[in-house]
Amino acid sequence: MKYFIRTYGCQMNHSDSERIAGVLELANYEKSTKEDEADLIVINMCSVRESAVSRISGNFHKYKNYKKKNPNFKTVITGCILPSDKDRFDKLFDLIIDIKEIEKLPERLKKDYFKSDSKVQNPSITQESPAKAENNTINDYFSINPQHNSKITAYVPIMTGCNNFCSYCVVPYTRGREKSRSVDEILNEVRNLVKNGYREIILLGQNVNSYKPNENTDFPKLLQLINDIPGDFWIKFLTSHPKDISEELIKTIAQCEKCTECIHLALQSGDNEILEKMNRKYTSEHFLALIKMIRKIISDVAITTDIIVGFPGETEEQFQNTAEIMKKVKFDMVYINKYSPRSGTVSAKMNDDVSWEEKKKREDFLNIILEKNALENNQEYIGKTIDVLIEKIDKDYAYGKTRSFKNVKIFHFCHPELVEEISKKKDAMKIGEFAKIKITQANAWGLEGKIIE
């Protein structure tokens, strides 16, 4: 039996499909490269946003005749789900199974479960108190070992669920509440990733901030149980919430030699009667405070953030104002979100106002100065050497990206301006290594480069 996953979302939905590949592996299926020759197709989705969910909705109809050509043919949907979703989703699955119970899916995929109801709960499930369960689920989710789409980088989930309870976010109503792995469990795959020939660990949390797994652990002190982990790699985390950023961990960032300088930390708005709407729990000023404190503590560090525009309520004025923060901060990156109203939510309570036009319109504007400033920060880099790992090579160029996270291009064997060096070089780079680049060029989107070393 073979099978594909399509994913929607952030890195915590694609670590989340590496998991459900390890699954499906051990239960020994097969991975197909092309959805038509499968046998089982595994939509791992996001609720967060409806464009995600209208797409799911739009290609089903490609499912259904894959059902036509192979009797076999089942679908199922996971992820970050909300109880309206499910309602919608109910009749074009064969299966709808919790994220946190996608060990349990070989035994619902068993031929006699779809002949009763694919809906109902699993009667492997024992009567324990509702807290209990839930830990018991959420500890064999960590412990089911993935499949990694990557040898170089890997996605290491510390924690789960969210407290926030931002007014648009569904997160807390698919994932739950804050749930910390243990430290021990973490440091095991960390070690096994280094010693497996992993150079990038990318720790994930919907806010990594929080994780305490006990009173003696939190996030400062993971960063540097596994900073000590003997090896040559770097750490990076997704994603952190300003209200829980502090200056001990700002230290340790700088302090630990393993961890890049590139630092997530979402805005969503630069207007303070926005972010209290959305329930952020942090000013414009506060924002702005911790971003001269990280640049006083870091250097060199790459700053990217999130943001949302058309907010309901959201005027130009404060919509401008989130613009003048983007100008102030000139951020590396920025992920911009037009707001559509999720079911559930406090703001979908709230009167979306601002015109689907006006929101692109939105949009454009911070690209432009997103555009710009990311054009200044890539052009400090020029006739810089820098460590870049190296994560593809063809026969022009090979690729990598900096401890910064941005994207680099680097000239050899057969560019002419390294043709006298192809036989001393042509063996210095590789994937999965690291390599002392110049900079030589830079556009808002990437660096360009040479092999020094």
Ligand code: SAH
The other form holds:
Amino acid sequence: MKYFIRTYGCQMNHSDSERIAGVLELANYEKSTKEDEADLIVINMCSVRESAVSRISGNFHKYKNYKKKNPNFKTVITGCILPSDKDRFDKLFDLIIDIKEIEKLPERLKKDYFKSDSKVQNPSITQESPAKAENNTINDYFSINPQHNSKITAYVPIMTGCNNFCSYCVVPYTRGREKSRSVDEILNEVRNLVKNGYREIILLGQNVNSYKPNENTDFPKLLQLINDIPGDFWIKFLTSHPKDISEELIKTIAQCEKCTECIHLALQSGDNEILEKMNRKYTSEHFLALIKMIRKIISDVAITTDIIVGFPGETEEQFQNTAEIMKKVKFDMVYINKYSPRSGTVSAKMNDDVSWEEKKKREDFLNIILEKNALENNQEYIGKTIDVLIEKIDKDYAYGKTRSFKNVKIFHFCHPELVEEISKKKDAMKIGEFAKIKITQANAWGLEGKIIE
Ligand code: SAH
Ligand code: SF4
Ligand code: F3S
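Requested next: the structure of the form predicted in complex with this ligand (the form predicted on its own having been shown above).
Now the complete complex, all chains and molecules, led by this one.
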């Protein structure tokens, strides 16, 4: 039996899909690279912006045809699903399953096959030995062994859910309340990854600063423990809420040599009235003070953010407050989102009175500021020699990432003017290893450089 997973949404969902693959492979499913060759399609859903139903309705037509050709064909939906979409999905899919119970997927599929006639035709599903089933039992979503997509970078979830209830956001409704994963489990997973050659560990949570598995442990403590694991690797994390960032955390990042110099801190709006309506629990002044503290303690830090334009009632003046704070902070990257009301959230009851055209105009306006700032920040790298994690090498170039999450394109030995100089050094660059790269050029979205000895 072959499976294909279609993932929507943030890194959390991409990480969860690696765990879904882990569960399925343990149950002897094989990965299919093509959707139309799979017997099982798993949709890992995101509901944060668009309507989840309209997002996948195009696919549904296709799946009906697959079903006609393949009687064993099944569709499953999981991930972040709004309670109000559940009934609809229940009718459209063979199975709807909570991501926190994803370890039960093979068992639930078996039950589903027992219900239908097609199942009897499928011995690989019905005749599994009880002993094997026992060995393969997974009891908790976090303890599932993931099938990582990369051999270099691994996402490691440290918590799930959110208690913040920002007025526009579905996450507390789709993922439930915060649940922190045990320190031992996280440390074991990271140790194994490092042993297997992983160079970049990205810790994931909707709000990693709320990580609190017990009275004695918090996020800075966890960072220190991971930093103490021997090996040559980087630690990154996503995402932090401005109301919870502490000086202790910033100092920990600065002191832990494996923690890299990048922080994603979602601003959402630069206007205090809008921030209050969003239930963000901080002011623009607090945000600016945080940025000042971060830049003082961590040198050469890259700061990225999320912004929502066109929140209900956002006036031109309020929008300009966001533009102003963007100019002041000079973010390295900004993910700009046009507001859309999501069913069940508090802001869905507010009047969505900024037109889509106006939202688009505001988005474009912020993108121009972003491009200018990002270019200026990247130009600071020119002439510097920095560590780059090599991710890909092709005929002409190598590609990698800096500690600060910037993409680097590296001139390779095929360049005529560099043949002699670089052919000596070609062995210095290997996929999955760090290399010292001298930055020669920069644009808003990345850097260019060459290898040095
Ligand atoms: N926990 C993260 C955010 C996760 S959701 C944090 O607080 O940093 C990712 C992003 O989607 C949010 O930061 C926000 O900018 C955007 N978003 C969430 N709900 C939205 C909505 N209803 N309309 C538009 N953008 C939204
Ligand atoms: Fe959503 Fe706010 Fe939680 Fe982020 S902190 S997931 S924006 S409710
Ligand atoms: Fe979407 Fe869920 Fe992430 S709603 S943004 S996939 S946490």
